[in-house]
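Shown here is one chain on its own, the form predicted on its own, set out as structure tokens.
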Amino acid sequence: MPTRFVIIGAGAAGMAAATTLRSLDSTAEIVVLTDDSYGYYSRPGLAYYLTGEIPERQLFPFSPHELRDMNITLHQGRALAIDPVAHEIALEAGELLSYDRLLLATGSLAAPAELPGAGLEGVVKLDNLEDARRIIAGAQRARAAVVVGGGITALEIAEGLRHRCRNTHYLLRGERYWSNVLDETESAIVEGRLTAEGIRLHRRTELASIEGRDGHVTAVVTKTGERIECGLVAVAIGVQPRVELARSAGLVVDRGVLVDEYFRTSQREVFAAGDVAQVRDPLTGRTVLDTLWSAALDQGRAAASNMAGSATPYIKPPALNVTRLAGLTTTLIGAVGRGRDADLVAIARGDSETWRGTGALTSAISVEDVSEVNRVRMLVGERTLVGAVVMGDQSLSRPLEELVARQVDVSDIRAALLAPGADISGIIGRFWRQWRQHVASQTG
């Protein structure tokens, strides 16, 4: 009989291992599974539908005949419960669906708001399609609107907001945007042109509660009593991985379900990948979570080999999301922050833990190189570069993206990447070519 592979998730993880399982074995049975009434659809996309820069229909990569080309069954339906032993699903209809091997690619979801008002129509988050519909329906409505929280989807709200709301205010608990990954300098580049924009930045300002009228959000407090009419309440304050099902089936879970090298959770037949695994970083040894778009593409596609038998080992690379700040096309790789951020409670989206806390930062020395907007900020460890940030010009990334995934040894240029006034640009310039040429010697 064919294997029937079952995944649980039609995000970036589920679907990018249903078409690598499709491709390493034709006669396998492979069952989606999804409680998202739209199916997959590219949830970084969401961004540039808010602002209108994008029709809907672009948001889906896969037409349903393509999908049915590739013999891949989306199953519209919620699980209710696992059951590792008999290798059975329990379906919310009330049908049983059974696998032979099961990825769980679940993902996150948004952490909620814990204070008076939350539940009013008119608070929102943006997790999915429905939400982003949510949004774009409440703005047009709204003569206001309020975001609170960090990270990127924060900002992907207030300028989608922005777009389609004429007064739109974004409240900071702390001095300044996503400090636990951005520097200062970084920060203000994306809170000044966040204020060109139009959007009012409310800093050191915490959120007392939401007012409302019959049912309807009709304004905020803040703690210290300023009053903030608005129609509409956006909230990003973190996103938690999507555990539940893991844990009633007996899974080891932490923060994310705990995975091996090959992705098994504690059952054998069981894997996990994305947003809801908890995968082993090689740089600090900790496991760690990663809600990176890319992340979950590597980890679903990784997984699937695992599954079809390939039994090979995944070496989790630095942490790396190409993203848009305030319209500034940012890079971020490996560790680049520290600390914690004020306005999350939780990892952002498209965040990851191995960005900050990691023991390589102890030792490393930051240099930066800054002209108008653009900006490089590279993180120098005793040997090799271990994160990097780079805004604007992206002609640097993709060199600082292979010296750091590959840990080049940068001893040769390091004092002169950390000398006063250095051309850092020129300097990795030439090190990456020479690098690369080296390396074509080797293997030619």
Contents of the next structure:
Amino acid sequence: MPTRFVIIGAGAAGMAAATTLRSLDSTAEIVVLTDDSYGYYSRPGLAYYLTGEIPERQLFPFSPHELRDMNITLHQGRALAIDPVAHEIALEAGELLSYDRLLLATGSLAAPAELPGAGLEGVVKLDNLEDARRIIAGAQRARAAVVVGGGITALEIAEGLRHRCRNTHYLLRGERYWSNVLDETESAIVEGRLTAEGIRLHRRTELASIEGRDGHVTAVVTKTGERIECGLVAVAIGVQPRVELARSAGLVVDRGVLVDEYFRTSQREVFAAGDVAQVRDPLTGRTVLDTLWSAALDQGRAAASNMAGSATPYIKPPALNVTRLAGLTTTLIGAVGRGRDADLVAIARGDSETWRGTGALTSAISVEDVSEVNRVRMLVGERTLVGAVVMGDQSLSRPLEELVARQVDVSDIRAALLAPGADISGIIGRFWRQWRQHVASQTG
Amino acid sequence: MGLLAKLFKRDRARREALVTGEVTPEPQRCVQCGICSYYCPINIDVRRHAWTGEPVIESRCLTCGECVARCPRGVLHFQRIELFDR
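Could you switch over to the form predicted in complex with its partner chain, since the one displayed so far is the form predicted on its own?
Now the full complex is given, and it begins with the chain already shown.
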């Protein structure tokens, strides 16, 4: 009998797993269970849907008939409980779905705002397409909108709203934007561009309550008593892994579902990958959460290979995210920040806990090269580069990605990099070319 | 540089890209948003190339650079075709 693989979640990890399973096993039954009525679409693409750069239909990478051709069944429904002994999932609709191997790819959801008025209509978040539609509809009616929170999502909402709403306010609790990943200069670059786009920034501003009339938002009140009239309040204070199903099924759960290097959970035949999984970071030995599309794809594929029986241990690569911050393409590689950000109560979407180094990495020294809006910052460790931020021109991001990921010994150029006024782009570019030639000559 | 010279220079750069370059994706940067496919003037599904990692080697590709310029995450770049390496 063919193996029956069930995947809960149709996000990046879930769909990467489904397509990988199909490529490894042509006869298996593959069922993707999703409670999202739109199925699989590009969730990061929602940012560009909000700005109006793409229409809604563009968000769907696979047409329904392509999924049918791959013989992947998308099953709409919500899982209520998993019975890991009977290998069964109880669905809200009353059915039971059986599995031979199960992948939990339930992702994460926005942390809710906990303050008076948070339940009013017009208080929005951005988890899925339905939320994006709600933001667009709300922005059409509202004369002003307020965004609170941090990380990439808050910025994406603010920029989306700016394209649709005359007055967009962005409230920052602290002094600057995304303070635990970006440095002062990078935050200032982003903030300057947001201001130039017409977004009003309010620093050191914390919400006290949201006011409403007839159940709908009319204003926000800050802790210092300032009142900002608005018809829409967007909250992006971080995301929380969706661990409820795993927890109620008796799986070992910390902040996320704990998995080993084969993505196995504490229950036989149950695997987890993507935002919901807490994965071991070989660099520090800690188990960490990533809320990154690329990490989710990677993990989904690796989990699928193991579900299909390959038993290949996964070695977590340094976290990589490429995003657009205030119109600037920005790549974050490895350990680049530290501490916590007052604007977030949980991990931001598009974030990795590994970007904030632990004790082992605090000896890294930061060097930077900035010309107008193109900026490169590298964290130079004793022997290797431990992280980098590339804003604007991306020509150095691939070399840096490789040098960080392969932990290439940079002792020979370390002094030159740390010298005042060093041309670090030139040094890295030349070093990387030489290193590539060296690697090619060894393997060729 | 005069306007005419500038125009010639740009035109020459374009022609050079057309003859010697192909759009090459870096899949690990791609989030499948589809901006590239949406703005392709001749409807090549560039996003699918970014999913599979295959360069856009369709002869129809104008190498106009629209997808390269529009991609918010720097997924696409022109790579010189090594004509004699293939």
